[in-house]
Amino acid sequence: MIYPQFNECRQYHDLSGIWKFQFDPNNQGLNENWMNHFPKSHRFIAVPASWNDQFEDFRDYVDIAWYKTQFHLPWGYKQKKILLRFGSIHYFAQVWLNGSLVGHHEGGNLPFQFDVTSLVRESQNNLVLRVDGALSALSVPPGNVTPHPLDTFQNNTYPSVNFDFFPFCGVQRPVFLLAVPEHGFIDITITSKLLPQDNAQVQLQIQLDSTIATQLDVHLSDLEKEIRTNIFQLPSSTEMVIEVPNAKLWSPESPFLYQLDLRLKQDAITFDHIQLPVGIREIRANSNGLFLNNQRITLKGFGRHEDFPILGRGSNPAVLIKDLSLMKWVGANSFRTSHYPYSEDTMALADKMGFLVIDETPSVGLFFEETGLAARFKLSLDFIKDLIERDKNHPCVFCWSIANEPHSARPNALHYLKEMIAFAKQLDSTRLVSFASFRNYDEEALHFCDLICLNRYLGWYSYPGCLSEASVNLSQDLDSIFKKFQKPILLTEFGADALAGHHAQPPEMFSEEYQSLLIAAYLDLLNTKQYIIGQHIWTLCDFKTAQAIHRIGGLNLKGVFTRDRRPKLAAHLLKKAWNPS
């Protein structure tokens, strides 16, 4: 799915703004034909943004609601194919245009689109959405799951979820009206390969609807000059290799991006045009470490959530800039999209700013009870496919994470995790594949991963307040896992809650001092172990959770910055540790 572009051949119109909105707790909208007769008692809502924090009376509501907006077809769209594109709607969406059902989509974090050419009008168009935010034992991620002794659920929460962040609902990323050529580019896959003597190859696979195209022009350039121009007469192969002499490689220290320009022509007239950034780099891992462009690299970074007051999980460019700028200030070079795919704007900015990214699917809190297992497994595979199709051209993505903390004690978990890893490798053989595990050396599915991602909270959930004892046991734990699997290890989560402004001497749990000491103890230990390839703090900023007795104010307070992005002591500690010069 090509991200919207605006040029002489393609246009887009952002439908974001103030929409009409109606909660539907009694599920009466379908019977009352709200898709054609929207309730006069409606509210107004901002799009994109989660609905939970925009009103004073429905914060914990995670069920059904309806949206409506109106638009006119912009000038110049009439002779094009018209698409409606939704960046993210959580969790299940149905879409009507001018009273006709366009389609539906399940899953709250990846884009989907519909061809509405035959339904759209030149004048007033009515777009109506029915959004069901309820999670169940059949959804991914799951919610409202009955606890079982073999699983390690922490779902004694309100709302009831199978994970430790708030289940924000609604239209959370932009909605675009697209005008694209009827016959043009469908998909583009870009990979790169390093060659001897600083040369490289850029490999292209281009999927076309080329029934009228006679020529494909391919141009690759850097900031100063044209690298290569290829002209292909169609029909012909749409797989090609561009040689790049003296290649400028992409890395966190120098995130150089080439410009790829593709034009489809008929009788020398361009009728479709795509521009894409290209970062040339290679990634590999073995028992000796993680290697970017044949150089060993150590990851420093964070887990993070798309979370901000009032916006919930809604996209906001200013918050995105702030978060990635804070990571740069601290000295981070990487992050994981915990625990779902982040916005496409996030990935594009990570390319430009030079962050290495572990790109994670929404399969958080998976459990492997037989009931509903086939449905959850199919959704998990669908989300792996959709994520890779969306983000495969981003140089920042070096690893796909197929799940976070699966509850994998049940016997059939191993088979399903193995199949998910194999499926990701089948779709993309150029990147690493893993998942984040909270279990010990009994997590047999780690045999199939390219690197081992571990979440550890010794000194917090276990050995609370006892940092010296926690360090000894963590060291033994890491050594035993490496001895068994002989693969590089990245600590993808560790940290401690700290209530901003709470201080204690001697340090105690929930104080800023204790959080800093725990993180410092982990860094000291990790820096002594050759097989450790990185350290990801949990988390960048405090974030909202479902209500629970261990969540003060409905917040996870493990951020080294507050929810409104003010630094705690730990942020200054990390800045010194990660920028020793």
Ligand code: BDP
The other form holds:
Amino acid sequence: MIYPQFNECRQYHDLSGIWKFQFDPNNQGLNENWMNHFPKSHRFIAVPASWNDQFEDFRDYVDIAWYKTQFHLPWGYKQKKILLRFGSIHYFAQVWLNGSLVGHHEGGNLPFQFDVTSLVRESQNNLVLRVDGALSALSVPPGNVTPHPLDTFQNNTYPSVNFDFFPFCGVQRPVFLLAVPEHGFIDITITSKLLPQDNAQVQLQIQLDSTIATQLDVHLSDLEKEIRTNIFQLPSSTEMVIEVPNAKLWSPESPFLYQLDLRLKQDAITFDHIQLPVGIREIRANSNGLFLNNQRITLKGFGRHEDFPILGRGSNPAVLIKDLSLMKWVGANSFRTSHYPYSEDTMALADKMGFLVIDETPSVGLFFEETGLAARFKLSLDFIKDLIERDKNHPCVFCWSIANEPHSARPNALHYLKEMIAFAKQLDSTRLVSFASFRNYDEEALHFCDLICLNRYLGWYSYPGCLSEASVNLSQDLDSIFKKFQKPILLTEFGADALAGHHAQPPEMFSEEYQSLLIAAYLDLLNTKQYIIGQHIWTLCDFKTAQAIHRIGGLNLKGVFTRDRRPKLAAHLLKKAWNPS
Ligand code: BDP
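Structure of the form predicted together with this ligand (previous: the form predicted on its own):
Once more the chain from above appears, this time first in line as the rest of the complex follows.
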């Protein structure tokens, strides 16, 4: 799916703003034909943003709600193919345009689009959505599931979820009306390869509808030459290699992006045009470490959440800039999109600002066996495919994470994890594949990963308050895992809750001092181990969770910044540790 472009051939119109909105706790809307007669008693809602924090009375509501907006077809869109594109709706969406059902989509964090050319009118278009936020044993992530005795964590939360973040619902990313050429580019895959003597290749796989095209022009910025191809020789799927002498490589320190322009022409007139940034870089991992462009690199960064007061999980450019700037300020060069795909803006900005990203699917809290396994497995594969299709051209993505902390003690888990990892590798052989594990050296699925990602909470959930015992045990734990699997290890999570402004001497749990000391102790230990390729602190900022006995104020306080992005002591410590003068 090509990200919306704005040029002489493709346009988009952002439908974000204030929409009409109606909660539907009794599931009346379908019977009462709300797609044609939206209730007069409706309230108003901001799009994009989760619905939970916009009102005083429905914060914990994770069920059905309806949205409505109206739009006119912008000038110039009439002769084009018209698509409606949704960046993300959580969790299940049904879409009606002018009373006709256009389609539906399951899954809260990936884009989907529908061709509405035959339904759209020049004016007064009514767009209505029915959004069901409920999670179940059949959804990914699952929710409202009774914990299994083999599960380490027995979640008892309100709302009931199988993970540790608030199940925000609604239209959480922008809705675009797109005008695209009727015939044109369908998909582009860009890969790059380093060659000796600073040369490189950019490889393109282009899928197009060549019905009316007579010529394809390819241009990579900074290179003198334009590649021109006679389209009659091209099948609808074609490959092409661009030689790049003295290539400028992409890295977090120097995130150089070439610009690729692809133009489809009919009799010398351009009728489709795609522009994409291209970062040339190569990544590999082995027991000696992680290598970017043949140089060993150490990852410093965070697990994060898309989370902010009032917006919930709604995307907002200012919050995004703030978060990536805070990470640069601290000296980070990497983050993981824990525990779901982040906005497309996030990925584009990570390319530009220089972050190496572990791109994670929404498969968090996955369990194996019991009700709905087939449905969860199918969805997990669908989401791997959709994520790779969406993000495959981003140089920032170096690793796909197919799950966070799957409950893999159950007998069936190994088979399913193996299949999921193999599927990701089959779709993309140019990147690493892994998942974040909370288990020990008995996690047999680590055999299938290119890189071992571990989440560890010694000094917090185990050895609470006891940092030296935590360090000793962590050290043994890591050594035994490396000994068994002989693969590089990244600590994808470690940290401690700290209530901002709460201090203690001697340090104790929940104080800023204890959080800093725990992080410092981990960094000291990790820096002594050659097989450790990096450190991701859990987390960048405090974030909202479901209510639970261990979540004061419905917040996970492991942020080194508060939820409103103010630094705790640990942020200053990291800044020193990651920017040695
Ligand atoms: C880890 C989970 C993460 C939680 C964290 C915690 O991966 O989502 O927020 O624990 O408890 O196990 O803080």
